[in-house]
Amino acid sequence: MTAATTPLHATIEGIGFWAPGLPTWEAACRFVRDGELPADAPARPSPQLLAPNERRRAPETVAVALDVALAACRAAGREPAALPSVFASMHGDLAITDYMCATLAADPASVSPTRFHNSVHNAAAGYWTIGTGAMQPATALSAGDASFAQGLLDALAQLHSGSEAVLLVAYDSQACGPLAAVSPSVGVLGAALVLSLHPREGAATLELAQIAADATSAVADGPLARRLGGNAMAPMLPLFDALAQSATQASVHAGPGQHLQLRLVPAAAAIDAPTGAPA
């Protein structure tokens, strides 16, 4: 077990969540406390960002990403483009993958510019910055089954570097064609947090308390982890599942035989600053 360092913390001052059957995160707590579903959640992410057409047009991977990060930027009454932001996904968008694998195989001169340029992995992240007009950095991270928590971790460490807030945006989407077999992942999950080092009345806060091996990290069955476990960015789960249940603690997978373990102050309790943050 190797102790942490640094004592990064943050407050939570907005989230963002999508996923089918729970297109809000206010939808993720009712079900996750009540185990009510919505009756008229939307087939797919909508992210207002875009103009009507772009909106269609968008891959789902760009769609639910967008939708999260502009979600968790209201919740936090922080304008969109004054963010840095930090972009998470273990596979980028890997429908536009197969595409482009099959087609290059088949047909390379026949390749859709537009799939083309939806096919880097800071699509999403570009999609945002020209869409918010943000001139703050983006950085686009993928670290396999590890990528929430090292951009989490990327987050934490920006702004205890200085910045005011940051914003920090976890997604993937549905595997399919022959990658599905060796990169599985079902259905669109996203998930947004804006992070700042000011305390906030009614926000929640989260500290690193330290980086454990995988021997002492927790189940993941939490509510959400247990209906969306297949989906490539469902390490991150466990962090809402004790988010929306207002849970002391939560473990996140960061890599090979590690753990994020944090400390979570409830928004109805986090009065006080967690150890280590300004007062």
The other form holds:
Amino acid sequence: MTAATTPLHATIEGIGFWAPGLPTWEAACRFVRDGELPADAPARPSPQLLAPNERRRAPETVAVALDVALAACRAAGREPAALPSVFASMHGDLAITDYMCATLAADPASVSPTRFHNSVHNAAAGYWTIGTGAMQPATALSAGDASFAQGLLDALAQLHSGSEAVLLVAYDSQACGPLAAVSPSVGVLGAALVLSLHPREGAATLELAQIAADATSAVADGPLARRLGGNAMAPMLPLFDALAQSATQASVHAGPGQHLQLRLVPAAAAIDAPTGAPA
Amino acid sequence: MAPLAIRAYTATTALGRGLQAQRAALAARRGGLRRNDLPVLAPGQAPLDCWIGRVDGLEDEALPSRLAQWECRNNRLAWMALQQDGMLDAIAGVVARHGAGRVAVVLGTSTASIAATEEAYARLEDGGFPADLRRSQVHTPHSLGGFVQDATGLRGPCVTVATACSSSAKVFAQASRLIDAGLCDAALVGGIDTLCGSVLFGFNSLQLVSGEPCRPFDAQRNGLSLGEAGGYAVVERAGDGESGLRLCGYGESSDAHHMSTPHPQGLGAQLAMRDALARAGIAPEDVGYLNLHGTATPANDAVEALAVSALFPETLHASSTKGWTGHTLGAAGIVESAVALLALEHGELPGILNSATPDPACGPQIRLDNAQRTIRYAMNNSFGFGGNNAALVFGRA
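Take the protein just shown as the form predicted alone and give its structure as the form predicted together with the partner chain.
All chains and molecules follow, beginning with the one already shown.
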């Protein structure tokens, strides 16, 4: 009853991924298939969009979001400036929240102006549009542990409303300070999808089958979900495990008592699919 | 786009609770700003020397006991605003027509419940949060959306948009898309922001806070006054031949320029306004009232006036109402949409409060005095950090 009359769907033109030890989508796929971890994985994301000095100073969330967003655009062969974007994060930058609250409790007049403007939830979206020169709309949202699912719904709705292609970026950072006890999150995790309505050879597709009650929700037991489950954005991992395994369905938590049931047509199968998506 | 019916709308600000309080204060040119009297959490520190738009009585109104886990200043204001102007009846109406699972909650905020997190840090016990603040759901940006979903029982898509000061304008766009895509049939949109240390000392660190009540578009303007506010609207597909208020168009854009400074030619602002007009299918001269973002910082107002004069004829009546309410940040979009809707309903167009000498750099569209005129369309601009812009067009059918 809650499913849309015309199923919402998208071609996944490009994927970006970054997690500790798994700095690219290719590395994540190898890990899912063979359990193999790359040697010498970098300790933190290094977004090439920023100048070297900015790269070092960028908040963790900005660094990971820009890294995966650029990787997804490159994989899709899309010009970043041409894409509207949706940035989803459950907590935003927990280290900056910790800094702001600790400073306000001790010496409020010493708040750093840069840390303050980086504390807005749309900081990553802002740096992305500035760095790429994108004047397209960008949004930033949170929906607790359903942040990825709600971001995906907005991205699919944007495609339905006429956008040529949409960039969806999801990330969360490492909790620290007293906040870590109430807003736990381990490590830094980010993923990005470039979605469009155009069928594309060699690209997987996803379709929103329905928004369903949680009773039938699949267990998040894929390799990525098991390895990275401590991060606040982990609820997105069942989709990425499914994509890496070329599975045909995935279930993503969408809010209290709800999940998104997604039908997937893997890249290899999509080539032969008779009608992947309407022209 | 297919226009959306606005079934109900409301705003609660320093001017009072509900639309009647807003309308009366705007008409009487009676502002709500006062000297900053918000207690500072750090020991031995005085409040910043500035003016604020504080909502009276927030401290005295606890949430109902079934919602006590959500207790914090921001959710108290969210609850208070929900009780005004028939919002609960309008929500019950769309639920009766479509079912709770088909009504979305799309709310905007910049602070969410950060004041509760600030308080926990000021009252740490053995390095941890005090017991009464060990509630995860109030220490995260989705505190607002989660609370309102719980309080209303709505079960459609639920999301908190946080794009700084454009947040609760963008919710109209997002809700419109969700309805268009068939993900829901109606939506509760709106936004809440409350005063707290982060915004007062944060904006102060950027040297954007005035020591006086703010003076939008005045030649001597020297910064903003911060405020707190909340509001909502219930939107639904309009029926054929039905009359009433409409969301006719929305436009969104990015400046691609700087995190906290607007594009010098206002190109992003222009894009958002052009996009909103195009989606509404109207020409600039059809707009009768434009509620400007108008923060009263030297840069924002100059750039916005430039963008407005590039797009609109001299006949447009454009004003900023931040002299009445202060800059209510993530709630500015819904509060100033409510002002635009009031102008549309009653033909009472507010001017600008506190400003006496128009900046010669600002065009003839910027009006200091109130006016009375029947209009067909009203528009609202909201711009946020990160160069995030939204413009909305409202009309009547």
